[in-house]
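Starting off, we have a lone chain in the form predicted on its own, written out as structure tokens.
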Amino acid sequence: MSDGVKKLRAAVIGLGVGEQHIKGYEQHPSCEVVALCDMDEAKLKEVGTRHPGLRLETDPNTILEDPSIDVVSIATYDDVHYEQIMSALNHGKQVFAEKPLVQTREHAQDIRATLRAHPELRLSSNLILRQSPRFLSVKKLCEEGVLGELIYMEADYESGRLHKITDGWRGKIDGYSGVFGGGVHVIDLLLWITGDDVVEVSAYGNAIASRGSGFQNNDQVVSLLKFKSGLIGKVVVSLGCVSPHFHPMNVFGTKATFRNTRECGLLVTSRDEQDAHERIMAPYPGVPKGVLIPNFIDSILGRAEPLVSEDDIFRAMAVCFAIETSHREGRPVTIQRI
């Protein structure tokens, strides 16, 4: 699309998180927002009243078979994603995805099929804590460097939010995955921040924080991760630890060690416990839900590189899907790209 053409046309189903879509959207000047969609009558009207003059609708299906929208957010329940992001590139739309982008590896598989036979059309997904300040930061000490070697990288995903498993919806719908919702973000973080591929995982999980509520999958979840160059990782997904929610991040190198705490970043430099460390004072997380909007947009309009591409995501999904699939039965899992 050249500069002098009509503006792309944007509308975001489910208006949860996806309100905060509403921003990024907003912030392009190739970009307008029409619609907004969620099948909750009394959550759409409260959004609509914040983004007066556009167009509102309850049904998703209203939006996704639309031909005047050329761009959709879904941001709607992790269990309808798959039907809806494949209904809006059936209907030649542009897709952002919240995170996870799907629930099972075939649905995953249908997708990208679909990508590679329109050529034409884009996907991302919302993981954005590969734009907050402080991971940025890391990122540019691993490629100048600074860390030698990387040996070990560990990331959690402390979620601190167990009534959000107990009481809502995500401990209603089938299949929820704390790996794919919460998980697939530090799993994201350690592709992208050493370029390298996981090629093996080995997990487990229990649900001891859960127990009796209903929620029908582990609660905390550890991998451990194998990858190409040799490099091993390790990721804590936990869903109902006491404690704010947070990422703790420890990368250890040949000649430096990276810590993130809630105050700051460490930069380790000594093996002398009296010598000081560094403060990396990068915010974190630092960002807005929309941040990697309009960069998408660019993306579709020729611009610029994605800044979470299609293999992204799917690198990130295969991971996820390996760590689930060893938990639940109890071996380790080779990675199968998709």
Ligand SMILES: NC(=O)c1ccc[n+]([C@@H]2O[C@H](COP(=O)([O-])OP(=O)(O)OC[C@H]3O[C@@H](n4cnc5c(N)ncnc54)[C@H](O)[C@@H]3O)[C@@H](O)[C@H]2O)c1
Contents of the next structure:
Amino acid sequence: MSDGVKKLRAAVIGLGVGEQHIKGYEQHPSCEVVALCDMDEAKLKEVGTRHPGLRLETDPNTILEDPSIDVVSIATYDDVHYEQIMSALNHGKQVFAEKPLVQTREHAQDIRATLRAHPELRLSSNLILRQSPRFLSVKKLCEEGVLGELIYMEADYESGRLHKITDGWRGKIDGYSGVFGGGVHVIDLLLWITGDDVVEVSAYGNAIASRGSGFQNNDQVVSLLKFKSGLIGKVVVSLGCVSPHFHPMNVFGTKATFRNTRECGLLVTSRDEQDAHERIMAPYPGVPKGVLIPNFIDSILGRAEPLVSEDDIFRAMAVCFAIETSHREGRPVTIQRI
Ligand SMILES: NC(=O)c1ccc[n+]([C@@H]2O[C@H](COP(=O)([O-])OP(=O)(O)OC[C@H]3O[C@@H](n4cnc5c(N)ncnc54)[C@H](O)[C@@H]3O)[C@@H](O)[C@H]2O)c1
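Same protein, different state: after the form predicted on its own, show the form predicted in complex with the ligand.
Whole complex next, starting from this chain.
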């Protein structure tokens, strides 16, 4: 492609975090961004000014139905991801979708079936924390056996951005879920680090922090996870906590413990409180939002395995759907693969 053959032509729909996708595409020599879309004309113009020379559209269908566009980023509100992803796939496009992929299990199943019917198409999602140097270092510690056999893992999504559900679009769309929108990041981390499967979840939630705001779902959810191997875990999603945005993580193994702190990771190898812990200075989060995109392009071109595969996305979403059912219905839920 870069050697004289046509480059892949990409477009980005939704220009909040989507603006950061542009750089990801531009970093790949076999890809060029040709169009941007946002239904908000002022936003479209503003972003278009920062990226001159691109076609600007307010109607996503003009992009989704355009046969000259090969790859599309879907970075719109969660409740339109499904229809836009399906339209893109049905028009033969490769799709890089923001998380959460969709909001219902049925929609996820439809997308999976469409992908199975079109093996030439690729789908990935922006589960960005996998590229955080801090979490890459935890995965390595686990793979090298430094932690021993894993006993227990917890990873939390502390949003620290209550205003996003009390004032922004997240509180206004149908079915917004902090588990889908934020929890998916740390659920994906647990699945990716362990290579294990979650088989059952049990979750509780409340909506104390957003009470009176009109937000329709729980803003605080705690989930217990049972893994296939016998490992157990916990995920907290807190949209209302009074604390800056952060992803706490503790991994207990038979030989050592990993803890994520704001300042550094800690490798704890002793039960003696006099002993010092090893500090892991790998940056956290330390990743720009478009960082997965060059690999996505390579995966389309058959030059690399995707860092976030279709199976990874559906595995994480299946756990999210089970957690959402569990805290809403107050019962343990067995994971149904998608
Ligand atoms: N991967 C990450 O770390 C990460 C971070 C932030 C947001 N996100 C996800 O990205 C998506 C967008 O969130 P955001 O924070 O960028 O929101 P945002 O409000 O900053 O930007 C979204 C943009 O999409 C536009 N838009 C919405 N629906 C549209 C439609 N149907 N057609 C055309 N334009 C449309 C809006 O006008 C807006 O400009 C969400 O799904 C969110 O969960 C992911």
